[in-house]
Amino acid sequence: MIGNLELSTLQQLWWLITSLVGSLFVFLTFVQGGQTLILTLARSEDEKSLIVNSLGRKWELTFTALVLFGGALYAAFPLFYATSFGGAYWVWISILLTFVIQAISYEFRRKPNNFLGQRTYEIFLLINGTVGILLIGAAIGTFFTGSNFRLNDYNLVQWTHPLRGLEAAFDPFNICFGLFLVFLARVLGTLYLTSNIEDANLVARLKKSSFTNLLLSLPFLFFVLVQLITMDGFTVDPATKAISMVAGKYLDNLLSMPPVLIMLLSGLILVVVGVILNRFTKSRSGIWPSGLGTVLTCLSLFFLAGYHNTPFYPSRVDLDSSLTIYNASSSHYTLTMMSYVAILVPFVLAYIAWVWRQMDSRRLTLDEVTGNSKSY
């Protein structure tokens, strides 16, 4: 059945799959958000250890999701991978570096004879949760604002800015999108830690912090949403394949794809609902409505960037070099074989959910952390 699908259908399917993986990655950045709380919310070494060990059970999932997102883009849309990772390499190297120091920090933070000191590794975790997420947000923001590249007749990329992708962090839309993701990660981090830690004083502060960080995220979210519905956008003519700029492109996408608009509004509402439940009730399960809301919100943004005749990786300097899900994709054969493999994804997700449930069946206590010689 999959083998009988048209190439365009497979291309749309794989944009959906990669978008879902990317959205799940953003949800999993609760790990990065939680890391930013170690130096600001914890008031003792015991509370630091509780936070680090709670997040330490999940940090590999975020890294794995990031690698899977990059791998899916590489396999399904290789021209994008070659263009972005080959041209904007300084921003991607910087992002990967923050994840490398994250992994090192969990492993060596409390090791004997740690010559860098425990605080150094805690600062590394802070950098991963702030700079790393900010740069990822700026990189995703270029799906709407464009990047500085052109492709020749052989699809060889020429990057026209000396900062090689880092210039994205100086665009107001990109930087606000990145800052929104930073505070969203902090919100998700407080919600996850609230659900996972058994410490009354720390949980009380986490509940307050979730609401505070939600409020801090709102100005950046408002700026991003206003820009999206008012900015000129990139569009491709389905007949001629010519790419041009049009006014109100992303607003038109929202209005032309009502399910996407519903997903966006529902996602934002669910994020707020999770925080309100966490802050103003005794519930400690706010991570789940907010997590689902995060996935829906991110999915809607990816759909805005890639569907409805929209280049998902537009070029600022040469419109004709802009990439769409059609001109950047793999062949029909490759996408078909990948689709057969993707049938196994629900089983993998079910296994992850089962492992997650087993790991979090009991809330983490200080006695469990101090009594385990292998704790982080």
The other form holds:
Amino acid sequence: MIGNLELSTLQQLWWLITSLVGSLFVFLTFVQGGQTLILTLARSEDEKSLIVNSLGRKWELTFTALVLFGGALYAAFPLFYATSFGGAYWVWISILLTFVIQAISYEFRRKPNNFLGQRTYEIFLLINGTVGILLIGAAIGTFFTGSNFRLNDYNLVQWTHPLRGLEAAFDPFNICFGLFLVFLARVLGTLYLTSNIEDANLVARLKKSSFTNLLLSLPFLFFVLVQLITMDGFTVDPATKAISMVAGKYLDNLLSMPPVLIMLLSGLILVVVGVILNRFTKSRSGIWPSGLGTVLTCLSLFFLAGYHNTPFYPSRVDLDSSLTIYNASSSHYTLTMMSYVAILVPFVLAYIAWVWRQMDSRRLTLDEVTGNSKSY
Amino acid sequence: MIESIDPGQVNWARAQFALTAMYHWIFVPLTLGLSVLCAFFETLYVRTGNIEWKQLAKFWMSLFAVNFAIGVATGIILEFEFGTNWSNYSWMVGDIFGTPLAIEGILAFFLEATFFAVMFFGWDRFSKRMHLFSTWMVALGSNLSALWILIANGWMQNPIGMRFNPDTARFEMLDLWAVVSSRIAISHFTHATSSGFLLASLFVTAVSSWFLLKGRHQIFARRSITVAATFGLLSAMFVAFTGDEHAYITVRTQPMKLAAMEGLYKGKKPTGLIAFGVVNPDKQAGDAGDPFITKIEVPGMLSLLANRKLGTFVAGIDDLVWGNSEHDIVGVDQKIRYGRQAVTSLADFKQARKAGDASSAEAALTKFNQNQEFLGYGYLKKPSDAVPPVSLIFYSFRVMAGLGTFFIMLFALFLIQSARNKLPANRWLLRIGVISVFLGYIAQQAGWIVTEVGRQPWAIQGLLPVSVARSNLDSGTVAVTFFIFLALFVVMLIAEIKIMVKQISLGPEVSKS
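Switching forms now, from the form predicted alone to the form predicted together with its partner chain, please provide the structure.
Next comes the full complex, this chain leading.
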């Protein structure tokens, strides 16, 4: 059944699936955003514990979403994986390190005799939430700004910049996109914690903080959006496969794909709605509109980068080496087989949602945290 | 395809990957087995309603969690390193290799991640049965993730179900089922997971033996030992059984690895098994030197194990490198000649395509197709490059197999003494029990050394040498990351051990709730 689909349809389908996983990951970075609040927003050890334990029930989902995002890109677009990971070496190694130190920090932070001390693990969580997210933003930013690589006749990559990927973090667009993601994660973090924690004092501060962080994110968002609709972009000629630069490429993409424009605008509006609900009403559910808004916004950005004859991983130094969803993908057979496996994804989402609902049916209280010897 | 090969860089990349994989495998086998044991203890609690089983489950879960955290932390490094350090590999076989990784994420990791939170924080939020179900899901998730990565690794040992596409210069999958159901993948999975069960049993036995030696938590420790020794004995026997199967498949898929495991240079009929041997360090493939300084050989035994038939021929390293016409073995020397032709005609094909010369491209492709199965051999410099480091593999294999046999006896002894209620008095056995967990870790690492070093110089057996699979990086860059990881791993290991030791010395009381 799926095997009868055209290769290009499968390629588009898999760009959709990987974009969805990536967007869900960005939503789940409320964990990372929350981590940056531990040292600034919490006023006592108890409040710290509440935040860490609330996030601690979710951090592995975020981590796994990142792993799956990588795995799906590897399986569906192996040339991207090979080019970007093998080429932009230092940016990926840096991102990796921030997630390695995160993975041990929840479990080790408060354990007696933990060698590095509680504060070190809290700093690890902070680094993951700031540097980690900033660099992921910078890496995704290169989908629009391009990278410095060349592919040889055998599709093997050669990186032409000595910083091997870290140069992306010095491009204003990429930095602003990264910083926007950092503040967005903080917004989502405050919203999630508001919905998950039962502590009037802390919640009052979280509610304020969500609004402050939204305001802080706006200049970066504004810069990114203005750049995006005014910048030159990479385009591929569908007939000759030649890549060239055109003015206003992403604006053209937006106008040519109205659903994407609608997703972007409604996504951003939903993020704001969630924060306003959280700040100015008694509602504790702001995370849901903002979360959905985040997913829609990210999806629209991925679509802008990959659809409508756009190379999603363009090369600045050799336009013809740029990767499109068509030249970077797996074979027809592999994409078909993986599509069958992907049929299971809704079931996976369903049990995650069910467990989430059950776990969060009661908000987390200090009594529960201190009463459980397994608490983080 | 590859302009120049920097052997230093390849070795740094290998060192870095070996470091990560070996470090990762300190934590994974314990996760595989301990998750099952925890689920088993909890099942006893749910069935009997006896709160002591719950405390027992919770104590082992707390050690599981500390161990699990580092397993997760190091697992993501491996996924990244496939791309960062083996970028050419990722392109050339990503069409096949990526699929099990993605399936692993969808089917296994989310099970672990979702139900882990329930297992630790859901005692009061879920019903007893639902909680038990979650604990089993964590165990299933861990073992399923082992399944998919070992399928991927099995394919690297015995690549099947794909073909080379000269247009894209990569291998493309033709048959996912062949990859998934490959005998070596299944044997890999059963051998590795059961060895994880074995290690977890050793771990539980060791900690409990220590409690008994200290005269603490007597009932708790004896109960744990009874369950762990039973589970351990069954696992250890299964490990031996799957190990035998594994060797049998290796003869058919990676004869060079088997020859190295046995230090067998000249194939014989019948072939003996070296029960004990000291490898001659000066011995080189092809020379007349004796492979061993001293050895004890069981006559004809290797023929029986390798071919399940007495008196049969088992190929040695020299037969495989220089060929053996009597037994229809094409040597590596010959394969290198074919391989170089394949490399040249692939380059001609690419050149002609670029120039738009269809007929030359066609001719080059025909030539390429004649030799394409030997493409990887074209990148070896000399025939003896196909020989992996013999003494390391020879000794590692003996350490693994010897310890495996020892563990069977150890668990049997523990079980007997436990049944006779004589454990607490048997202090020498308890001391051996404590030490044995470290032997378990050594056996685990030795097993992977046999598997992975035994595959050298190949990243994908017979298709892709490590020197081609690498990323286009300079050796300094990879060396720097090697030391960053080394430092990080040392710090993480110290923290882990300190926390584990503390948790163990605190004992199960702290886990009461």
